[in-house]
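One chain follows as structure tokens, the form predicted on its own.
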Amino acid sequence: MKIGFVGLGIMGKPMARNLLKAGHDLFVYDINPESVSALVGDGAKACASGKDAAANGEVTITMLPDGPDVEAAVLGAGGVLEGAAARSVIVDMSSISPIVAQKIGAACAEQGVDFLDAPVSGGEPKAVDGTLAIMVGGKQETFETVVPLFKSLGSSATLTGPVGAGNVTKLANQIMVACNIAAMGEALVLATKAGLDPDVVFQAVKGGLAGSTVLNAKAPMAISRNFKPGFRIKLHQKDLRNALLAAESLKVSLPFTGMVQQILISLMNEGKGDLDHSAIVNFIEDMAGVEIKKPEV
């Protein structure tokens, strides 16, 4: 297929590369020329705007930081919707507010363009190896059109409901991930403070009920003091903010989500917004006065 791709950041760049590896023709645009050049070196064709990328693609994918970025890239001057032909498909794979996704979907429908909101989970490692979990909102027939592309990007793609449902599902995912990391931090801080090797504790519990994909991915990072971003704190804070705004509109109380969001804001105020979200443990470490790390011999 001919695919437009807008947004070549930490997630977008490896996703675009996987589409190239699958044999698709890729037309790429990003506000960072270096990111575009990197993909051109892999075989993509550079575009001057989102409009240009969409004009060349049967399907156009956007992968951007937040709702305002997606609105500007899709609905703004020179944006994707200006270049999209009737009956083509725009797939936003960013994590944004469901309300914003519905607004963009409605604007697309007015011009006869199909729209899916399809946020992903798995961070940079799974973006690189093409095993993302993809949560989709939109029409069944549009979903089926794009499934072959999803198979190049993820290990699963699930249609969860109409436009906006993909991002509601992603917010649910982000709540569980954030609270899981915070709980892991408390547990490993306790173990370390008690004089235990946190890696031994991790190995002991990961096969039991406390085991999870989050634990397996983030405990080794915390123990080795590796907070290189796969998914940044500031982006996770954005997701929890969107979850709380959605919860307010639905009159749903999310007490644990609210607490972890405050932790993320505190870490951002300390200049840690660009660290991996595994650095949630830093907040708990600071309160306890102990670092999660193997004991010195």
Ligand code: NAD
Given for the second form:
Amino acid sequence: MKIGFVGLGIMGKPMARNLLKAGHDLFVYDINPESVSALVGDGAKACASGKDAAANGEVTITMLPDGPDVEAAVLGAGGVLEGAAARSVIVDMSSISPIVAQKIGAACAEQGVDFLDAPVSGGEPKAVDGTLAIMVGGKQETFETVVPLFKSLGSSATLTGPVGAGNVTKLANQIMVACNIAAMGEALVLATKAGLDPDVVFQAVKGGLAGSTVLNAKAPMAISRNFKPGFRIKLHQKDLRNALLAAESLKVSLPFTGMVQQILISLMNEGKGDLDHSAIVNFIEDMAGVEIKKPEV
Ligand code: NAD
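Could you output the structure for the form predicted together with the ligand, given that the previous block was the form predicted on its own?
Every chain and every other molecule in the complex is listed next, the one we just looked at coming first.
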């Protein structure tokens, strides 16, 4: 297939590489020219704009930070929608507000272009392996057109409802991940301050009910004091903000999400917005005056 790809950051770059490996023709654009050059080295063709990338693609994928970025890149001047042919498909795989996804979907429909919102979970390692979990909103027939591409990017792709449903599902995912990391932080701070080795505690609990993919990925990072992103604090703050806005419009209380959101804002004010979200534990460590690491002998 001929595929336009816009947004070649931590996630977009390995995803685009997996599509190249699967034999597709890729037309790539990013506002950062270095990211474009890296993909051209792998066999992609450089484009001067989102419009240019979409003009070449039967399907155009966007992988950008937040809703305003996707609006600018798809609906703005020189954007993807200007280049997209009628009956081509735009797939936004960024994590954005479901309301913004619906707005973009409606603008695409007016021009006869099909739209899916298809955010992902699994982070950079699964983007590299091509084993992301993909959560999709849109029409069944559009979904089926794009399933072969999803198979190169993920180990699962689930249609959860109409446009916007992909991002509602992703917000549910992000609530579970954020609250899990915060709970892990409290648990390991307590164990460390009680004089235990947090790695031994992690090994002891990981096979039981408290074990999780989040724990397996994030406990070793905290214990080794490696907070290199991965998934940035500021992006998770964006997701919880979108979750709280959606919750407000639906009159749903999310007290735990609200609490972790306050922690994320505090960490951003400390200059930690670009650290991995495992650094949520830093807030809990600071309150206890202890770091989650092996005791010194
Ligand atoms: P990133 O900041 O590393 O990459 C974003 C890229 O978009 C950058 O290369 C940037 O230059 C480019 N960009 C921004 N505005 C643009 C525009 N108008 N036109 C063209 N390019 C533009 O972000 P990321 O970590 O790759 O995340 C992308 C999306 O995926 C976010 O919505 C994030 O929440 C989601 N996500 C990230 C992870 C993760 O672990 N990093 C996991 C799951 C989902």
